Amino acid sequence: MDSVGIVSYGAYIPRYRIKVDEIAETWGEDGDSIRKSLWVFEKSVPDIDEDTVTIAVEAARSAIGRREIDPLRIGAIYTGSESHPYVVKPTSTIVAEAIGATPLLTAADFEFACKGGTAAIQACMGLVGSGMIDLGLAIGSDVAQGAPGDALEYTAAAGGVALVIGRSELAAEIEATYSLTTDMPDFWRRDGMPYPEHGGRFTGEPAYFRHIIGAAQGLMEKTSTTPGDYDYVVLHQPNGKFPMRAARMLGFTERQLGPGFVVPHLGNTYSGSAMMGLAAVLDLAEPGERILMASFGSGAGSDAFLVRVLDEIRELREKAPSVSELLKDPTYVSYATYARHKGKMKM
């Protein structure tokens, strides 16, 4: 296959935030131990008229304007996400018609947890790869749902990630993938249910840790590379205290996992959640140097990408606003306001 990779990216975050400690009195918790446990200390929330389409379209614009591209060029649009608006009705053709791509080869919705988006980015590789399209655009995208008390409250946030994989004028070359998926039932939610369920016993080590550390490392043999050849690494980002981890036990520094560290003041975006840490690392990182990013989603699967950025990231660096820039100078709101931008309060 020739080389694929990476020609455009966009993100899009809501402007709206909600401070740990503001859903904590509400439930009366302690919000200090709830930081310390987490480290996450804000999250993202969507305006009352955004979901998971609106901030998808917006993802995908922000990848196409940053590079100028003829959307009719773009033969596959794939969203993954595990908040779809409607159960029957894609969200990528939406996408698809917003952006001006149709009428294009094919379009389709993914559906694997918080790792649809790098699902999405496989698909695309293969079709790009394969030279039945010209470009592919893959998307993780979610307003993710959280029961009010639930532990999953403190972190469900809201935001995409848009990339437009092609083989020619590449800002970054996807130079090898690699995925671990077992059955694991650590989180679902049936057909019906406003919010999801999770087996807390099965959340860590079976589950996050299994599948990020073994789709990694399988990376790396296949690759033949060590932690020291990668400059960033990018795990999903469920909460602060997992990815750290998962980073340590791999071999990996702080130094390598600060730059797409991004949960703290962001939350978890699911599908958007390793892709938005690429995204932010992709905003500063200079040509040569390569990043290991590894998704996860419930259910259970990890994909793991060689990213190495190429010389043409310079033309992009200010044309789309950077992941540093959107979670900048936030709104925040009280719980009874994200509540009812959250659709929580039922009439």
Contents of the next structure:
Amino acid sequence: MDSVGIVSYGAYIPRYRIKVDEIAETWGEDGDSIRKSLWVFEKSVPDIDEDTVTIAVEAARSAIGRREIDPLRIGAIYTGSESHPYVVKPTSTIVAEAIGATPLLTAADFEFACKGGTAAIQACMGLVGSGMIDLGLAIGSDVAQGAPGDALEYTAAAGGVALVIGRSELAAEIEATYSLTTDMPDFWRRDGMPYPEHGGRFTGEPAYFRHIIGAAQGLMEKTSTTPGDYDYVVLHQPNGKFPMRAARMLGFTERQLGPGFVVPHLGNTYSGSAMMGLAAVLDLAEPGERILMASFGSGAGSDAFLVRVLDEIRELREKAPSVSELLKDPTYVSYATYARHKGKMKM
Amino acid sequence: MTVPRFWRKLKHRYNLLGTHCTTCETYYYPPRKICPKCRRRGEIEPHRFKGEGKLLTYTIIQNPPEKITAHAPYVLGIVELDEGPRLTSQIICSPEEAEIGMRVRSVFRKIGEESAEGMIYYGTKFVKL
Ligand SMILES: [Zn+2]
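Moving on from the form predicted alone, please list the structure of the form predicted together with the partner chain.
Time for the whole complex; same chain goes first.
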């Protein structure tokens, strides 16, 4: 297979935030201890007229605009999300129309809890690498839902990232990918139910840690690399504590984790989580540097990637908003406003 | 709005696709097939607007119509695109932030929905630049 990789990328984060303390106060919980146990201080909140589709479109437009890519070159669009607004009717067709990529392309929506977006990257790598298409667009976008008062409510956030995958004009090469998948009942949402259910403590050890560490270690074995060969590590960030611990267990330092560690002021953007960390690293990485990214999706599985940054990355700088710019100057909302934005209360 | 009616105009709602008369350099949104100034001399080509412009005037809506995805009160404005055409759109900002002449840029948002079971209408709104 020819070398494949990232031609361009774009991210989107809504401008609203809610502080963990504000949610805790509503439910009579101790905000201080929740902040410390989760290592999350605030999370993004979608506007009333934003959803997975609008976030996916904004991220996709940012990726295309960053490099003035002709949208008609895109031969596949896959959007990974666990909050597609329609159960039947794809998000990806709306994205395709909104970026002007129709009608000559294939499209579908992916769902694998928080790793639908990285599964989309792999599908695009295959289509691009085999020469079936010129460019592929892989998107991870979510407006994550946590039931009012549930532990997930402190972290369930909104955001999305789009990657344009191609064979030439690469800004970063994806040198290898490695996946691990098992059937794991750690987290689910049945059809027609508004909020997910989770297996409590079960979500940590056998689910997140086993899969993400297994995939990251498998990738390093396959590529004969060690943590010392990487400049950055990006892991799925359901909260701050999990990736910090997993990075340590894998032998990575805080310095390698830091630049892509976006969760403390963003929350868990689900399908956008690991990809948002990757986008934040691409915003500042230098040619020649190496990134290990590993996503995690409940159910469960992990996709790990070895990404090597190339000279072309310099052409992409400041052509679209960076993740740190998107995180800057948020508008803070009260719990009442937040509940209205998320449709948790009838007005 | 009916589903077929929305679908017919969907491309122009998503993307600010209009037309441009190369004879008199006038831009049209919504698109026109014939330039009213040049008539038969007019050469019309499709044009994708950049989506940047300024707020010409606005009003504050206290009671939004049903099926519209917006918090009351919200800002409804007339935007003049940099290429010239004017259109009415919701402006995403608080009523206190709205200012005549302010620069705006188009974004992709939910406009409304038929019902909890019905179709979701997406389209273009504007945010402060
Ligand atoms: Zn004319």
